[in-house]
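Given as structure tokens, the chain that follows is alone and in the form predicted on its own.
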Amino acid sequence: MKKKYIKVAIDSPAGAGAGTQSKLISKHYKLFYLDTGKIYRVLAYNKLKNKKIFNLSFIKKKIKNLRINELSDKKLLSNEVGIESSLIAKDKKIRKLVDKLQKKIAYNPPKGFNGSCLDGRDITYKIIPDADFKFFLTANINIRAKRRYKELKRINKKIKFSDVLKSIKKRDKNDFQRKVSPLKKTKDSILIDTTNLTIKSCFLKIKKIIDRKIYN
């Protein structure tokens, strides 16, 4: 790869495969990866854990001292945390604090990386508007629910598919209809429908697009 710092921005609704593809892209091109939604999940988890201490002062401190390994905690994957995180994301004050952290990571990744790759809901037009590559991943809602159900089943054997589907629909409504940084596809984002794509075929499709630009 030519010596050029690259930025990849990916937006998608829940269960479309953005997280999986972002990790593969980051590993292949040696980019620093950040699942931006997990930051809101960390906050949501803490709010559900103790609502009394959840105020702006606590949030500022939590974001300032956030550790990357916190974002991989399996407790963050629950439906309850997911729904709460989409509600927290509507708060302008909280979003402003999180946006600042995301931009810092996007434009100043740790040494040793060739760039950054962030996925979320408003990455392509708000966090990295000048990204070298912008993708919008989507998929049929039932397929997305099945993927999330399979993921959650490993953690909670008693979980029902109907509950996961209901949760996905609720999150879609929150993400697409919120007034603050709603989920939307920008004109310069490449649309990829992952409904009938395997993980590998989707990655190769994205890789082909990236390679075409960075190697020419």
Contents of the next structure:
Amino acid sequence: MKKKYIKVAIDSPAGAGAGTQSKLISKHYKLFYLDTGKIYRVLAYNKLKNKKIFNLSFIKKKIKNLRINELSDKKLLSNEVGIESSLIAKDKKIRKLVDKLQKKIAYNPPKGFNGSCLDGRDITYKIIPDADFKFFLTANINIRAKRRYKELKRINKKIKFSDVLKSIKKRDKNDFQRKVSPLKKTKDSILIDTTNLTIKSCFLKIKKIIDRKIYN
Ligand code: C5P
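Please supply the coordinates for the form predicted in complex with cytidine-5'-monophosphate, as a counterpart to the form predicted on its own shown previously.
In what comes next, the whole complex appears, and the chain from above leads the way.
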């Protein structure tokens, strides 16, 4: 590899496959992976647990003391936490605090990694505007809801497809239409529609794009 340190930025609506692909990219190129949505989810989970203590000073403290392994807690995956996180994510002050942490990780990944890979909603233009690779992943809404339904069914047997579809629609609306850092495809991002792609074929497509640049 000619260029040792690389930054990959991926934006996408929920269920488009960004998390899966980011993990594969990170593993293959030995990049530090950060699922930025999980930070909003940690905050949302805490808000749902106790609304009374959820203020800016609590949030600051929570972000400061956040441990990376906290982000893989299964309780963050629920539909309720997902919707609440998209509401929290509209708050300018909260975003400012979260942005700072994300940038720190993107530009200073832990030792031993060849760079970083972040996925979220505003990574390509706000968090890593100078990323070496920018992707916008998307897919048909029914397919996205089906994928999310399958994931959620594993942790909640009673979950209904119609509820998952409804919550994806709600989150899309919140994320695409908000004033602060809306989800959008930037001109310099490569669009990948994952509707008819398998996990492997999508990864190979992304790998081809990355390899072409780093090995030339
Ligand atoms: O990616 P995930 O679905 O876990 O994200 C949860 C919510 O967090 C999103 O619906 C979005 O509102 C918010 N988010 C964001 N900016 C990011 C990542 C996530 O606003 N960079």
